[in-house]
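Next up: just one chain, as structure tokens, the form predicted on its own.
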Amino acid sequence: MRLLERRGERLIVHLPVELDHHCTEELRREIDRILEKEPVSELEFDFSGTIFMDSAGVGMILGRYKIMRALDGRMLVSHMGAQIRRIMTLSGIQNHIPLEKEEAL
């Protein structure tokens, strides 16, 4: 499965099993490259296959949120398991990004 998927003006990021410092930098570069060159009004982070996330993952998500806000775009977080939801809540990310699960379109 490809990590990045386009559906119209939505970019869906299918996150890996472990979202840690080993993969976030490359993922960040790829997402930012697309956001700079192509029209994206919605950015979705799909956690359906993710079981672990560290602070590098939280930072990557918050950084993309700031970019989408500057672009007047919308950011979605979908398909979180209980552990990922707990990390998102403890990190305070819910103060910026709604954590409601969005169903697949």
Second form
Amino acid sequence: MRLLERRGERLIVHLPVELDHHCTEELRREIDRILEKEPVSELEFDFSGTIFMDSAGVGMILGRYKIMRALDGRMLVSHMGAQIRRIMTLSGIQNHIPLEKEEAL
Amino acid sequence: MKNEMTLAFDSISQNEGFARVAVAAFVTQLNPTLEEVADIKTAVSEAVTNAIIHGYPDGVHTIILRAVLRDRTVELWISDEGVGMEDVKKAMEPLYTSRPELERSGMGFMFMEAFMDLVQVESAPGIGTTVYMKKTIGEVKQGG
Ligand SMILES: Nc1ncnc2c1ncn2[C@@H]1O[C@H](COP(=O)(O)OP(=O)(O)OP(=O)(O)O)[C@@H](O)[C@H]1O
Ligand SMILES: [Mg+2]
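Moving on from the form predicted on its own, kindly provide the form predicted in complex with the partner chain as a structure.
To see the whole picture, the full complex is given below, headed by that same chain.
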């Protein structure tokens, strides 16, 4: 599956199986390339295929959140599994980012 | 029962996943729960990634990962002979990062401490860093 999907002004990022430092480097570049030149008002991180995330993933998401805020856009996360939820909770991301509830598809 | 293994691998980001999987496979002998495996994988990932990004910022060098299983306990040592740290206490403070420009969030040590029973760091500038971590499998969780 293509990692990045456009639906109107929403950019959906279908995250890889393991979201670590190794894959965040390239993913961040790809996302930012689109955010720079195309109108995106909503950025969704879809975790349905993801079973692992560490602090590198958290850093990547926080960084994109800052960009979306600067663009006056919003961010959503969807389909988080158990390990991802624990990382999200521990990181306190919820305190910084009003993460949207799961999207009903 | 005692079982020990040591891996030496290059400090390239491809090996973050390799180190996680290798340790996860090694600890299956202790019949950990899925959650315990996820905890250990996360802690290994953090320590190995730190060795790659911070320990060896320039060039490819060797990271040593040693794991010892004793009864129900896993002990891990992740070592680099890289730049080391001046102030370990400060480095381990939640949200402290020396590389904010790389979008690091300073959560690596926080996750290691949350997911393992014990984390100890030995480091000296110019000598390198060893992260020691310990976790007992099948421990009844205290409180909540
Ligand atoms: N192996 C190492 N060698 C040298 N310095 C290290 C090493 N590991 C950690 N550090 C130092 O400790 C700091 C904190 O590490 P920690 O993993 O908590 O955060 P981070 O790596 O900066 O960010 P994140 O893990 O959230 O991406 C690092 O910024 C770095 O300065
Ligand atoms: Mg780190």
